[in-house]
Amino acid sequence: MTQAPATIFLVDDDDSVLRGLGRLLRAAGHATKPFASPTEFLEQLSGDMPGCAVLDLRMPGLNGLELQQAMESKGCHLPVIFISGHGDVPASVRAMKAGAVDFLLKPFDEQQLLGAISQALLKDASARAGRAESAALQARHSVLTPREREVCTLVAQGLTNKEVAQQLGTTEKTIKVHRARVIQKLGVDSVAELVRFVDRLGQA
């Protein structure tokens, strides 16, 4: 499947700061999509949108932070890149303890802003294929019966046949058709490529 281009999504009450960013990130290539509210925003809001959101901290309605609380409660994991007029320490702190990107006081250098964005889609890029090969590693092994779990399970770590059966209370001869289903239907090659799947899945 295709996947969309990358967007910027820009969110501020500000039309001229909505326009000149607006023109900044085209002219450096990048496609953005303005919103002049947080409620206009997350009425269009996908789960699935590729690309970074660049919110204004100080809007009627919806604050920047608490904009980006709604977005993590709709599923939307866009990484966030804050900007504000003012100084504001307890805010940019709690930003970036909700995962933020960057946290930029107007005015900001331009460059300073690219460099945040460059670093927000490849920060989007890596978590969305992390994402896609944690679901697949799931697809995989949701085709397990119960006791084919048990089974992979045992064997990733390091249990022979005649330890596993021991533990689950059945034949060495039983395990060892579990074991070769497993193997296969998991479309692994070898004992050691099993582990490292069991290991990967944990990690998801």
Contents of the next structure:
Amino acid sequence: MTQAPATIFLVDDDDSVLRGLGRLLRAAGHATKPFASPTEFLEQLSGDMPGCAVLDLRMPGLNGLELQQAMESKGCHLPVIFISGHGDVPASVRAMKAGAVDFLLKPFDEQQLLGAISQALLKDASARAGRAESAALQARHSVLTPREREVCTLVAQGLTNKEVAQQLGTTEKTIKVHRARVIQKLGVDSVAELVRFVDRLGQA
Amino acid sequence: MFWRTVFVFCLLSLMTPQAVAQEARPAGKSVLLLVPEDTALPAMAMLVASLRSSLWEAQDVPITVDVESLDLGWARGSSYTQALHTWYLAKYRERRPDALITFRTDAIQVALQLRRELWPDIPVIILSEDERLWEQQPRPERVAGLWLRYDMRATAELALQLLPGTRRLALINGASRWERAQQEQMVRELQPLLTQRGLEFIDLSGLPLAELLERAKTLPDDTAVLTFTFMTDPSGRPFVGREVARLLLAASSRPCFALHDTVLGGGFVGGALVSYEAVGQQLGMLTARVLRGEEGEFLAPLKPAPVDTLTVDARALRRWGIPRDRVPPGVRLAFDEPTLWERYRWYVLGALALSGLQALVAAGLVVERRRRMRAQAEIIERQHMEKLAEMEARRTLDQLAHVSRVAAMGELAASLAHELNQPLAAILSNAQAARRLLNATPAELGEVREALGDIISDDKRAGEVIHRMRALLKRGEPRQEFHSLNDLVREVARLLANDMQLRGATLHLELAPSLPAIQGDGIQLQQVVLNLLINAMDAMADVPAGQRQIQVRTASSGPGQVALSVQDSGGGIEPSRLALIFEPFYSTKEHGLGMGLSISRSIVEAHGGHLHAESPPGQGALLRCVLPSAHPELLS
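Next, give the form predicted together with the partner chain, keeping in mind that what was shown is the form predicted on its own.
What follows is the entire complex, opening with the chain shown before.
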């Protein structure tokens, strides 16, 4: 979160709300970027922007929920906070199910908004960190040859060299060589560490 | 000294009775009535009054009745009798009575003695309850009399007939000498009955009042209570029988029977009741005969006076649940009050018949009058009635219009809330931002100023929403004012903007640059625009979100007319329904009231215009409203 500056993206068709929100968030020390229409916001979306989005639920053209889906489909993982002038329960349920961090009813207090924003930023930072780690793991894994990947997977499942050799139809000696190379390429020290690597790779 | 005086007096009176009497008083006669007890006792008072009036009726000359109370119940002893003699001698020295009247055995004895000593030659008229008196020898002279029977036996038999389950008879009586004597006589009379029926006798005589009442409370269920009198308690205290009776009846657990008609109506079931009025009357008649000098009566034996009648109190029967058919024939039923219906049946029926007649007459008059009124109205007041009807219709329309406006605003409630919450949210954010900006070092005053500017404009915006809402919800007398049709349309469009947006509809306004003013009620005219726009939005519910368009046009339409048209991009109206949509309660919407268009047309017509619908093929519905312009001048 601290390594890159986080931006709060504000999308609301109501000009004065947009201005007021921006002013409040800037006064609280956040960088903001206002958008008066959802389409404008979608056009400017780039793949990797740290921060979060505050979306008005009811907007002409594209409502907040539709915008959230459009963001996901464009590969934008910004955490979303919805704001609404007249909230209805079904919309808020749908919003929360779709992964929104919070759902605030206008008029809302700054504490509510700032609390939701810091929560969203934390979520974004950890998701970002998780994504970075899994990318690194993927990169290391991609160095392995197809045969080495097979050996890696079976060893991580807890099979002995003999059992791996039997499954792959080769000799225990060959497997030993493959395994040493896998451990060396992935930069792990032991079979235990190899198991943990595969585990995290699977989770990422 | 005393006896000498008496002697002299007697001598004088014997020698010249007429002279003395005539000297002492004018013409007319006087009688002296010696009452054994307190003269104020109800029975005594009744008797005296009745005697007096009977005497006056029977004699042509006025008769003076002097009443003296002997108070025999509690005053006793020979010294008392002597004192009485002295007292009467002194009192009646100058007015010797022409006759002496008294009653009750003990009082008769006193009276006879008084006469012997004071006025030996005057007649005595007596009323005795003891028939044996007449058998006494020697028989007193110049005594006429009646025999009064207190018929306890008949009373007891009546009680047994009314209460067949009776196994015990209780007898209540006072403690004076005379009452004790009566008690013996009554027990004697009752004895055969007791034996014959195997009844138990409970003696409640001669008790102190408190004890008597206590005993009366706890009498066994199969007891009938017979009461004679309670004039004196064992200590000699005099009582008023009727008052004691009241206490007794309140306390008694069993029905009570009595012998005196003065207590009738207090709650006694009944008995052979002696009427003191009848007694007084008979006594008076007898006295009158004696005073007229009818000597023959003096030697006649006493005869029972038919003054007691078997009587039953119907109310007491009801109270004790005694069936009426147990009352033997010949027994008088007192207080047999008919029910109100029984008593007033004929009055009620009569009154009903009368009021029925009145109603008929009144109805006839009303019908006649209505006919006349109708004729008059047709001839003279037609215009007036029409005006009234028109006013009434207008009033109904105003009320309906208001109701439908409230309903329309209800549909807009979500939008209105949204529209209010927007500026409120902006105000809150700006205010909180301003607070933070002021706390910053250095304070960012420029930004604070901008925030305050935004707050003010947002506050105005919220105020306008509320104002528009209130204006439309207002209910009042319709006002006749000049309006610009374009302004009315803009106002409504502003109110609906949010709803339009939420419903994904786009509003296109094509307003004529200049239009003549229209005259009427602004709120109702706005309501027409509101209804047309809401209908247009509803009509496009099935159209895809991007294609919901509403065209609103205003134009000057011919001389002296302005027109408003609202066209949607919905499916249009079937030609067969074009006429129907203005009918009240006709609605194509699931939750529609069917009032919007109907009321809109009424409003427009009340303003002298007309409203109709078209459905150009493939172009949605078109509603066209034409209103007369107020002035030829143009308004912007």
